[in-house]
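Let's start with one chain on its own, the form predicted on its own, as structure tokens.
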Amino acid sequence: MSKKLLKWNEDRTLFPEKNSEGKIDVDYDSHKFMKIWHGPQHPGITGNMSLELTLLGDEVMDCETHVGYLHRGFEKLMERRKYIQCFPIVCRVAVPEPDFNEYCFASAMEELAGIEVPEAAEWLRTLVLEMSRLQSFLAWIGGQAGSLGQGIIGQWTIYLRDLILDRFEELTGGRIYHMYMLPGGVRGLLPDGFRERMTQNLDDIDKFMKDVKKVMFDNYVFKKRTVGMGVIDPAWINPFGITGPNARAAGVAKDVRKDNPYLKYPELDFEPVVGKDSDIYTRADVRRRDLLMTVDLIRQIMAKIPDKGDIRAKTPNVLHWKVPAGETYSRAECTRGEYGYYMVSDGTEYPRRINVRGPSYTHAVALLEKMIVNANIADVAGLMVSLHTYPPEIER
């Protein structure tokens, strides 16, 4: 191992030299460096992912991401199952946001088969996707606060998330995995009284979010630890495939709902929430404002959902459905950015190929490994959470 350790830069801070492979030559026998494992079970990320960190004192010098601690091989599993048997699988690709997987998978099948979804079903799908976005944002805000020592925020937001899970259970029968969106439409209309109960939940969320802003976003310590930390250069957006709030916090208004409209979003009144400073604080604030916008969108949707009507188009027997040969890409804007399914059919009862495009792969591996260098070990968890990633997407 190389004995060349450190050199000084002009402002007298230490940094290691890198070899031709871009790696740092580290001599651990010098006792100047230390290697630690951050995770795989750590509140710094939603799920199990580990960071192999090389430290100089309390400063991160190098990082290598390790995954493989969760469900693996979703895409290959689906090649060995009939299309309808894939629905219980796709939900697991992003556990906190299963509905975006349901929609993208069903939408890809419908496009290949030339199926037109009834209007009522499109409104219900739009509602479910926004409900999924809302509960995911609520869970995330609690995680971001907790990663920086504010445990009370998580207690508030998990309670609020449970209110939305109650509505999911009422609508679909499940709190986490719903399997509500099937090829051709959805499984049911709104139950009696659903609108009134959802309206009360949204009012509670609006009220609590005012307190969240005071306790978390107006907090001096939270600002001190997040303002100017973990900045994403806008020039990285396209090379790193950065989407969603991570891109919008850098001033780039990427939103599939506007860029490639789908479902009933063209009939809703909203504009993507954008920031400019691109640090941890800005990413958190963009998500907070996005959450409030989602509350407004749900109110708009509920006012327009028909009380009756067809909710599912006629489809072949799902156990013997041979989807016409072809390929397509279906996308949606999930809580973390562009979510997409590339589906290839060879005309049989089984998918020929399915590739899931989730934001976590680029955000949690390439981007994180670049951003985390020179960060303090105490800020690693906060930086990880600010990128909002789900390891199962990486292991798909």
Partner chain sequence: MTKLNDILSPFTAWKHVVREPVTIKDPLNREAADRYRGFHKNDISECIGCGTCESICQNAAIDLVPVDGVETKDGDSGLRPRVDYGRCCWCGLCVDVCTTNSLSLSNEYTWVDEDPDNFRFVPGAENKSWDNREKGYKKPGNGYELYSPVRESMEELEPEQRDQSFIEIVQGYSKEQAEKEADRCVECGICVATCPAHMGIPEYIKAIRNDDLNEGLRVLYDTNPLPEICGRICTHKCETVCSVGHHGDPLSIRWLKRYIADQNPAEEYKKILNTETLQPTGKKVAIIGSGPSGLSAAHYLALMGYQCTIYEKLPAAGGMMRFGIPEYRLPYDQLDKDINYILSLGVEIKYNMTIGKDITLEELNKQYDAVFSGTGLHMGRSTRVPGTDHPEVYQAVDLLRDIVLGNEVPVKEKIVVIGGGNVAMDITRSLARLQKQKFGKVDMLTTSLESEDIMPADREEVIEAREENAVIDPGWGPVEIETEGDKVKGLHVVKCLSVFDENRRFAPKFDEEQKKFFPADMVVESIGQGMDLSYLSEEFKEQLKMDPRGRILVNDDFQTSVDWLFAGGDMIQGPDVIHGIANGHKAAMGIDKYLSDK
Contents of the next structure:
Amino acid sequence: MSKKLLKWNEDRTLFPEKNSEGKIDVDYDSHKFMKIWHGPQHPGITGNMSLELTLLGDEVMDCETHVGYLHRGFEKLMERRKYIQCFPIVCRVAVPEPDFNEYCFASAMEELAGIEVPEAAEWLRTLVLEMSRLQSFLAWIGGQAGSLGQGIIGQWTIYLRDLILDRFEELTGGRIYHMYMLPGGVRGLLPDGFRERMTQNLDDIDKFMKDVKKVMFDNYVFKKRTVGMGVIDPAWINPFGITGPNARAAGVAKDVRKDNPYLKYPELDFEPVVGKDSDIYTRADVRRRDLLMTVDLIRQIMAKIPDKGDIRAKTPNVLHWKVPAGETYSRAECTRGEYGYYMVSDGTEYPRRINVRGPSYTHAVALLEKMIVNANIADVAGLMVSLHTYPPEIER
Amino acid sequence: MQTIIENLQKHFQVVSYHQQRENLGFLIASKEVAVGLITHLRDYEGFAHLVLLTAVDWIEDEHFQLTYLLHHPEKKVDLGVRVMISRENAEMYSIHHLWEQARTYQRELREMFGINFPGSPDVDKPFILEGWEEIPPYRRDFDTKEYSEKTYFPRPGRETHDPAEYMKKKLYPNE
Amino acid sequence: MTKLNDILSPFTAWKHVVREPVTIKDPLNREAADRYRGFHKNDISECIGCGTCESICQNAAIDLVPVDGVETKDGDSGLRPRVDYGRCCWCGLCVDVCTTNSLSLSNEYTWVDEDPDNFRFVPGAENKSWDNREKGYKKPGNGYELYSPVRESMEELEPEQRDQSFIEIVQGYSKEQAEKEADRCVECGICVATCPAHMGIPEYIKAIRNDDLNEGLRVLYDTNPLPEICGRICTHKCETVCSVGHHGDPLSIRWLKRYIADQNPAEEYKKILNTETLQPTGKKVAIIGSGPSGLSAAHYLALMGYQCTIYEKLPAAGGMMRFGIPEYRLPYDQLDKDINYILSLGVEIKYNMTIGKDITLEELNKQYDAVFSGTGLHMGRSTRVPGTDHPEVYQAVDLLRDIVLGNEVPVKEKIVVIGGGNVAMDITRSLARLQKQKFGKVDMLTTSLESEDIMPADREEVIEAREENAVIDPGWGPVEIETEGDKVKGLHVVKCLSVFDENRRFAPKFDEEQKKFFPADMVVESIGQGMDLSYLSEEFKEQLKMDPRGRILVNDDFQTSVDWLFAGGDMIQGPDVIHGIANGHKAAMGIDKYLSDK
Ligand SMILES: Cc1cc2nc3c(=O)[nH]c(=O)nc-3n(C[C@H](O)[C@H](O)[C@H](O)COP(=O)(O)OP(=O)(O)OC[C@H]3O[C@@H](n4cnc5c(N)ncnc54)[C@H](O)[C@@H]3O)c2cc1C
Ligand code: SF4
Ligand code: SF4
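Previous: the form predicted on its own; requested now: the form predicted together with its partner chain:
Every component of the complex follows; first up is the chain already shown.
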């Protein structure tokens, strides 16, 4: 592999010496350093976040993640809403995958309230979560390719994602924010003809993904810029709280769907997708294969999902539903890793405290800040996107 | 899960253990032993993954609850360590040396709840908020409604009626 | 090592150059999916302005506003929801919770307008292009309910257990049942206007949910000092307008009231209601009749510090509640619980004192600062068909009173009752019990002018009477009671075609060809009661203004044209206990106003 594209300049004599903490003392007066803001308005940044980078030449010396551009204080807002009134807002915590919020919120509440969700609703929830993963992966692939200059991939995958959004629209009544899994169940059975249209869409996705593989993954340039780059050491997995594809690409088969199975996953046939090399390329490839697995899972779900049946359990009147005092944590595997809701009830009609655990919380701050040091400025966007982070779930 | 707790009881005083479900339990530890207990859970029991660290404001009881949720990657079980600390001069020992992301959590708790973690890197740096002058906003006594009413303008022209009151006015005003 | 493939493979992208484009050609006219949650629609003739949509909306996007052409009336607030699209997030919870299913979302999602204020509108009242669209989001079916439409069932004695005795039939809710039933309430308050006493219904139901029954009792006593009684036998008009009843069973408001009263022990009433000490005003009020209106007036006057004395003709208190309503519907101990509490406030009661006989109204005026009269309707009306003056033809109210007084009641083997109201059902069912006790079998037939669908009696009364083996054969007009010496042979009837004319006036039409004969050896008339004002002296009657229907005229304070005399209850505004309570309360306020001004 050509040395020129390696992530840092091999000739370290050009750089100041590291101090006892292993860092370089940044001295702006020396005029060697430069500070730039990568984001919040930067096409290479996913969402409303910015990286404050200190550069020496092309190389990043120091990085600080800044969030807060989309802080809406959801956790606090929920404290003065009745449980049912939290339902329309939880999805807004994370745009790319709103359904995980709906699911984790509903299931935490159902656990505390001792509600059992009907069979059909469990299947529909499983379906929606996998559809959500599918469209999120599709959007991400476009982002990853785009961050390295491959605009065409995004054009294809955003089209594919739109097909899934069409299915979301007819199943849930919404394209982006679905507001479909409410405490106790879901809001509708499969519409007529849904299966056929979905099957067609999945076939299209399979077909396009073959081209994506050829154009993006079997691509000299892409490989040059990603293989061996941005390696996550498997030893970091626990100290940094790394989950999802970021962990699986390092060979750690963490997948909530297998580890702590929920909904109908025990009835589905799948193995967590893992990789070995833990670099940007491997992470991308793990996600690509995970995406194909999701396509397969949706096919399995479509074969098993009932067409009839109750969609919502009998619950107390939602207008004054008092959830028994207690606390719990409910989690699910989203495309970025472990998504979870920690819910505390004090026995009233209002939640006492809800804390959202978005996987990006660890990936985009502690981990990114560590990995980015010594990266070439040109690789920052690619590296960041390869962690698949999403700021709103950090600041909520 | 039960054996883990029994093990733990040999070394620490574990209070009010509560099994929430098969693979999730909560226990209360005192402020003084908590970090030791958590270190033990991480290093000897295998709870290697810090799922989250957050706080609950029990303002009526004048304390904050800190919840350290730990996950055991092999046994696939979770244990929540609940620590009650006084609301006044709220302070807790830092665990940034145990998990890299803990500093982020502690920084957020400092900002949102006003809980200090002396020694935690950058703990005083604003995390999400910028130029915040009110009391830490996630405290129960911070009133979001009042804040928004004084900060933003309501759109004029809104007016509503309570059905029962309105019917009284219309149908039996003098009773 | 660079593979040749990695250089060539990306060129496969070129094949997409010749692919059909996938973009939508006319995105503005793309129709959304069938379930799409677009702009609101509301069928405002179905909507009742209950405001449940407003209370669930977490964005506070809905206001309830008056709308031209929509009138405020029983069961309809006259308000309609106005949606502010500056706030709405199209979650559709308002649709899911709408009590009448009038609200829905169309699948229209494009709307361009230069004036932002237009995006705040009353769906259904302001015409929109999507008003007639069929497609869009409606409340899902398949067991999807945000509150239960099904009433908690009430334990009742089986017909076999009850038809021989006068034991109370309805058992009352357990705590769990009551809380479940209370949970169904949507707290709209539509019912409050319909309740003659305007009770704080949503508030006391809420107290049940919060398991704060002391608070519940306080809410009850704000407007109703006879909750044990009303909790059992109230005509519960409130339930007919309950918004939950539009798609499901209405709340069981009456049983919930009873639950609160049942659960609070009589000994603690004074503490709970904070009536251990009352501030006396030193003024005295006389009350004639211990029916609900008299008791209610006495209660509220006592709270305001007036010394009240009730004069009662009969040897026990309660009026028609004791001497009319049968014990199996209203047990005496429950009646006494309510009455004794009122007496414990210092209200005095003088039994066996008939005004006009034992003491005159004028004397009362001299001894007291004001007088309230609630003497009710006690004289049974007769059909006046031939044969009614026969000794084996009785009046229902007389028999019911005799049952309570323990007097000898004539019970024959074959009895016919004339009347289709609740009183007719009460006498039918009471006599059926006595027949069963005496003869071991029931042979009761009850007939009314009104056909089954317009019979004034409550549906459940008719059903239960039939369960107890009484025959109810409605839709016949009595012609003659056939008699033979001291014996009654039976009742001749002809088919009644209609009871009212186009102007809703009483004008029965008959088909004389269709005849029937109901054999009987005893006939009971139960077609209504009239008032007995013989206690008013002739000269007093001259001073008193009457209304066109021959009732004493009163103003809004239930004050008669003689300023110290107030009147209420059945003789002013019936026909039930709760009206008596309401106007007894208003009269008490009126008396207070009158005496404070004096
Ligand atoms: C059989 C029957 C069943 C009923 N069932 C129901 C029911 O289920 N639900 C419901 O809400 N309503 C029911 N009602 C109607 C209800 O009982 C009456 O509307 C209500 O009792 C009227 O109250 P009131 O205050 O006008 O006086 P009343 O209850 O009529 O009492 C008047 C009192 O005044 C006394 N009195 C009369 N004249 C004199 C006098 N000159 N001196 C002293 N005292 C006198 C009488 O003895 C009596 O105690 C029923 C009525 C009857 C007859
Ligand atoms: S759709 Fe949701 S946000 Fe909009 S008015 Fe209805 S409840 Fe409110
Ligand atoms: S909930 Fe339905 S019936 Fe009630 S006001 Fe709203 S639209 Fe009208």
